[in-house]
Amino acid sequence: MFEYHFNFTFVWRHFNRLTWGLVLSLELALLSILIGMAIGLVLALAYTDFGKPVRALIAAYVEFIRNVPLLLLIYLVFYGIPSIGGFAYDATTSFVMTLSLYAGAHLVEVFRAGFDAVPKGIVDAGKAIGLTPWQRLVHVRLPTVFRITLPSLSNAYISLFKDTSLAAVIAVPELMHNAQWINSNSFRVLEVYAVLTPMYVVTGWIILMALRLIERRLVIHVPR
């Protein structure tokens, strides 16, 4: 009977690859989230405040991105656009672009629902005290939208962090790519993924707890 003997020696010897890969994964996720939020906010605001032609364009972008697998988008941006446009960019830049566009398409719907849920009464109150449209957006609508959408944003952030593992297919040296390097040089599949899985789980849990803390701090307590 075949018996498998665990040996983590090679994994621990190159554990620094995993730690640096995790740092890069977090950087990719953070940068993509920030750009994606900017895209999502601008497009959600345009969808809410402008007419049908603008809404149709935004809806087309959202539907295209949401219905194409992320892996295919990664290949299209990394291989397709440079071959057509005649220019090149590195794998990390390509992946950040792709994940940002992907995040933006999903966050458009989150922020659009948030803008629709802003109570009309507080917007009217802003008008009554003489706030300009820009001031109402900055001081009334956006803070309310973030409070409303933060639970949904938390789920999106965790999902995007996990999606950084797909950067390995274009050789971005993040956590999954470095785990595959250790695996291909040691053939210790179980050992590599036995270490890799807790790294994703614990990091995702820490991100979730941090976001939950922010949620509790932003809760509006209504006096009884």
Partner chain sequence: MIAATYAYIVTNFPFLWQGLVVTLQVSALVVAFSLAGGLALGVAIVYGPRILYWPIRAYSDVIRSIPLLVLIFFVYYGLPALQVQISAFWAAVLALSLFKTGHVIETVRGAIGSIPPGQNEAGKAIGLGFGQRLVYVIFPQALRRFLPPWLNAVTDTVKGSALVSLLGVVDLMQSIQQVIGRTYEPLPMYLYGAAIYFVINYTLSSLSRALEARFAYIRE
Contents of the next structure:
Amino acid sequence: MFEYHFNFTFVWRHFNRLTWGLVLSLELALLSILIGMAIGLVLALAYTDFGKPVRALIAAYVEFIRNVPLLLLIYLVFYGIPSIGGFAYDATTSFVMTLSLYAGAHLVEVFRAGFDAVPKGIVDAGKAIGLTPWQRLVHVRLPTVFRITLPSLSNAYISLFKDTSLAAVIAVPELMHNAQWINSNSFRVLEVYAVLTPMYVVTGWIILMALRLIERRLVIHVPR
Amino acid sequence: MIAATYAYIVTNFPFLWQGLVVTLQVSALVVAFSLAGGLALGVAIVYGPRILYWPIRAYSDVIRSIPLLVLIFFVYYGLPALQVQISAFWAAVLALSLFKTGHVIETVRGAIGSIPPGQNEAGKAIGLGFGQRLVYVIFPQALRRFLPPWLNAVTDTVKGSALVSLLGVVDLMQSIQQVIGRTYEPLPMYLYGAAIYFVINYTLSSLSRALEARFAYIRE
Amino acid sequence: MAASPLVRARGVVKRFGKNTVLDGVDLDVAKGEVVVIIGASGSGKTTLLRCINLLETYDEGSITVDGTEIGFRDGAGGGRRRRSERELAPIRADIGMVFQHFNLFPHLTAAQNVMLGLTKVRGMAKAEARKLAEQWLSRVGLAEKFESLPSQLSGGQQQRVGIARAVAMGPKVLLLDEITSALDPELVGEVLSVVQQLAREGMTMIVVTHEMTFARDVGSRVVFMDGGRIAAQGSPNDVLVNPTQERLKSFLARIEFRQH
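Same protein, different form: I have the form predicted on its own, so give me the form predicted in complex with the partner chain.
Zooming out: every chain and molecule, the one shown earlier first.
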């Protein structure tokens, strides 16, 4: 029954493409999580500090992004928005914008929970030594929130790394796209996926383990 | 403007409807398969013999770390190479089910794992068998920890099902693409499609939140 | 002592890895007897109790209840096999157990907690089970609490439901595992008086406890465990009031006698 003859020659000959694709995937995920964290932090703070209209807007953004397929969002930003005319951007820029907005919507929730988990006592301690609200944010709340949310941020990064594979649909030359290039030039589809899949899995694990090591040094468990 | 929007929505709906039905079919099949598989494997990983633990652990960890798109293509192009003929529709359902099963395993494990071992012992002490303990003692308590994350996973399934369009299955996503192919009006059509997905998923995620809030009142 | 004891343990050995928790325990409990097991934590007393209904397996030796070997059955062609969970369920139904942390089913009301074993294990009709559950709950003083969920009950009330759940099954022997040590001091009395009542009615019980006054008042025999073995046993008076053994003396000296 199993009469397929594996032939990896073509895959190894073009392995460079996969390597560079992998690097681009990691970069896309990194850029997106950084922008997403900025969006998430700002909106999480705005959510607590501003009134109902602002909250409603933030909630609308979060809910819209979270309840629509990422694939559709990618098309919407790349094909939909420029169609109203007057401007254009390349596929990579478009994808980073989409993935950043996507990450931002998820991270708003993460950071909101993080700010909620900062013990009131240490904020009070900040007040007691005379820190201004801004100083309390920078020196007390943010460092604590960062450490509390670190495990969620690690998971978000791995998840975004996997999502970069969708960039292939608008021809961003990341890992998945380059794998498809090898496919259409060799028709050795099974071999390509047999190499591609472990590349995603192993890379994801290595990053995760590295991040877990960092977490172990930094994470604080907040007493209740 | 409003009249024009309304006309737009109404004239295009019949075509999208066909796609929506396919999206719902794919999602329902995947939800059913992954629930059955994930429940069995999730129970096995907690209560099963030692030799089952590592294979299930490995399956769950590996499958969840493969990008869904890669998995779908792998199954669709990989099986024919192994002499297994499969349609795009069923390849997509199979790939999504394999993927979602990994998530259901973890949800089940988390929900069952949250129940103190004393519950199982008390069940044993009054002579309940394994199946009886699951049905009368463990599952009723695990349900409230299972349902909210599982409903969220159902939303993920509906969203993930959009990837089947890349295999040429005419689901909601693919119908949207086809309408755009005829009309060359991407923005309104994508927004329209987004709205349909939104309504389905927002309903599900609101239900999840409502359940979570309800269960939060039950004391430990 | 009666010719055939109800519970009979011979040479029971239990190891957790390299740690030998039970090191050859022999114990006979006659019908109607109340055997109180005392000893420091880590002496193996709770493990012994949990071996009697096989919540813990034992590695060597034999435990029989009413003539039935608990941990093993005779294998085909000689030797012995560990019993499967399926075989154990009906055996356990005849051995009641009350737990330190109650282990009530939190999703079921007090009455439903008692009824579950009656309907699902004994196959009793719902109405009949309901009647029996109400009888037992009333006897432990919870006539007002049939419909209460465990979370709505005090610790002492929860433990009384635990007792009702165990005795309603009509067990041959009742195992009590430090049933008052998770309770606030003022709630201990209401639980112990229920146990005292059961003892008077002739229920065979094996009790692990730190309540020495209770051991003296209710126990027909007191067993002192030390290092996984039975180090001393005898009447409450012999063991608790006039101990001869050094280890027992120092153990008792550390335990504060509580006055009721």
